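Heads up, the chain below is alone and in the form predicted on its own; it's given as structure tokens.
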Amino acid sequence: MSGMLTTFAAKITIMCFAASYGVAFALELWHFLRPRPILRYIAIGFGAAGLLAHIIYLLMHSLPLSSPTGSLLLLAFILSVFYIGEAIHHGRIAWALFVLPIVLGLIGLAMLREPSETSATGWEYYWGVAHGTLLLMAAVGVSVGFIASIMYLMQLRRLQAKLPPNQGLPLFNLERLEEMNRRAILWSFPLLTAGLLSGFALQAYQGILGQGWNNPRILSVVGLWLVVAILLYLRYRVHARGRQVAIMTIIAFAILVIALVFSHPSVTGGAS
């Protein structure tokens, strides 16, 4: 029996869970256009099936966080968990229409990259894992902030157009979305800072500190740190709110995607 399960698990491909997420998104969109509660339940079922296939794939393939494939698929997995949890907890909000396109986009980018394996051992491996994990957790915060920002801009546009509350996508109010963005950025910044510092420490351990700074991945991670730092400055020093912060968060997410797509020039166990 265990051999059959192993054989079955080995046959699960990226397309398996990508297709499940795609069907879930299509059903959620159908539910939005022609509301039927059963569609929402079926969509969550397909999303959960995709999540199960996703975790089996990750367990069967030891993808290092240093590889674009590993970091993209792990981030997509965490956002899928976020989608399922929020869809159940806040069933009225159209989470799938915002989260699943990001999940599918990350998976699509992962499919365009060649999977790689880590060759690091000993302390180099553990430093790399710490570095990658910290940056992955920061990436989750930036992604959640991006989702909140897109929702915020849509809600703001609806209010400016003076549309009825029951028209369009069901969303949180502006205050709730702004608070969601604030918490996500506050979560991201210390993790991103610790991830960068651990990356410097890893380079020092490897004896290559200061090398590879022209690599797109390193440049984009440093750029992401600067944008998130500016976001915190705008919010707590300038007291900027609303649209300006949302746009800056969207820029931060775009830089994050660039960082995830490119390979690291030297780190073999991390995510940056």
Given for the second form:
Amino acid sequence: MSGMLTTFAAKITIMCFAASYGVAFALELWHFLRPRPILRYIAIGFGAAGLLAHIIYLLMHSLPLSSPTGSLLLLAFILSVFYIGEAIHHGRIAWALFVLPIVLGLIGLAMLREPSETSATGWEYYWGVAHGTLLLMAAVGVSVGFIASIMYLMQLRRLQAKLPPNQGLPLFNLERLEEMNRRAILWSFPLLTAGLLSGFALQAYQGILGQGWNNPRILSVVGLWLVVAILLYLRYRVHARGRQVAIMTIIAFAILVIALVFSHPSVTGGAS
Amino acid sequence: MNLLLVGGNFRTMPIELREKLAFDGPKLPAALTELSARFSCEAAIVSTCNRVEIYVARAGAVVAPDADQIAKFLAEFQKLPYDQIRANLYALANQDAVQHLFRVTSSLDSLIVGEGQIAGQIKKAYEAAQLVGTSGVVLHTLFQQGLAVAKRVRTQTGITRGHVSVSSVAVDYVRQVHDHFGDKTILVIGAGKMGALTLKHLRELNPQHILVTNRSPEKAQAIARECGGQAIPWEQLDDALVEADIVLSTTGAPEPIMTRRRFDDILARRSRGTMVILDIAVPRDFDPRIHDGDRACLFNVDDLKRIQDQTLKERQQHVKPAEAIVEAEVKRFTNDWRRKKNGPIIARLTQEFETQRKLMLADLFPRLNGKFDDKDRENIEGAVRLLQNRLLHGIISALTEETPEPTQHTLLEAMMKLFRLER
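Can you swap the form predicted on its own for the form predicted in complex with its partner chain?
The next block holds the full complex; its first chain is the one shown before.
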């Protein structure tokens, strides 16, 4: 029996869960155009099936966090968990339409890259895992902030045009979206800082500190840290809010995607 | 199903008459008990400000309740002359009554199409009949199905989407901006009567503070007392705007009290989130250029009325799909009912055919004296069963497709219909 399950699990490919998420997205879109509660339930069902296939794939392949494929797929997985959780908790909001394109985009990017193996061992390996995990958790925060920002700008557009309150996609109100963004950024910054510092420490241990500064991934992570720092400054020192902060968060997410796409040759830790 | 509806609504009766015919308080259970006892029927009464409708049914009886008798009962019970009310009443039977109730429950027959209260009122009417014990198999099925249809219409069409009163639309906009209100300040400017209902709705949000300002301190005090707020001097208007999250402006000023330049100064002093300004005053109190959708969202009467009209117009677009749902559900209901009614007859008929088939074969096979083997016997049994099923198919279909109203058939026509014979 367990042999059959293992064989079945081994057959799961990236396409399996990508297709499930794709169907969930299509059903949610259909529900938006022609509201039928059943479509929403089926969409969540497909999303959950995708999530199950996703976790089995991650467990079966043990992709390292330091590899682009590993970090992209793990981030996509965490965002899918976020989607299912929010879709159940706040069923009114069309989460699938906002979260699943990002999930599918991340999976698509992961598919473009070849999975890589880690050669690190001992202390170096665990340090690498810690570094990757910190950056990944920060990336979750930036992604959630991005989703909140997109929703915020849509809601803002609707208010600016004085459109009917119940027209179009159901969204959270401005205050809640701003709060969601604020929390996501507050969550990201310390994790990003710790992730960056742990990366430098690892480089120092490997005796390569100061080398490879022109590496796109190091540059993009530093750039991301800077943007998030500016975001915090804008919010808490200048009291900037709303649109400005939303746009900055979108920029931060764009940099995050660049950081995730590029490999990081100096960090060799991996997820087990 | 011997279902009858007798009633009147806002289209057939003036409000004065509707008020007199209303079944409020203890009148409702008394009327239900009386109806059920007098006419030996199931009974339910839908009594709202826009309609009074009596539903009666006699499930197994040959004779349906009579519309005139029910109308007479209504007149007698409400102590009104029969002649005065009869002309204002409509009477619908069986399928038409089912359709009417499904349309009413789905708010397709409402004064404002898509209004959300009617389904609740129908539910209450049904519960009242259940409580008194006057709802039986017909009304139970009918009302349950009616409520299910209303839910289907509500979820599958956009007929109930949006609000259609200015004050509700205003609160909807406030909710698009703010999430929680326990830390919010509402500022009321002026004392216009138009804002009273909106203020009532805003108070229901339980804000932290309500500040009231008016050129006349006495008026400000009076409104503050009424709404549980705090009156502030007119001179402190700008300071109050710096602190306000929601503004309700209803002054009778002939000129705008807030120019864009003055408001920009206020915004520069603000550290709070987006301000929602509901300018209900005519002429307007706030310069419309203040609206940027980010720091200040300004909605005036025209904006709110436009949304109100738009919502009503949009609801009209959903009427056709909603009517289609009702139509399909009525058909399904009547077919189900007919199937339920004819079910025992069909079962007996099938059983009779089955018995006759078995008897015939039991008689036939011994007479053939072993001339056929088992395979031949199986073939013969199969052929006879096929013949029986084909004969029954026409009869069963004819019974399930039976027209709701009794129709007069000649024996020849009945035969042709039962056995699917074309002329």
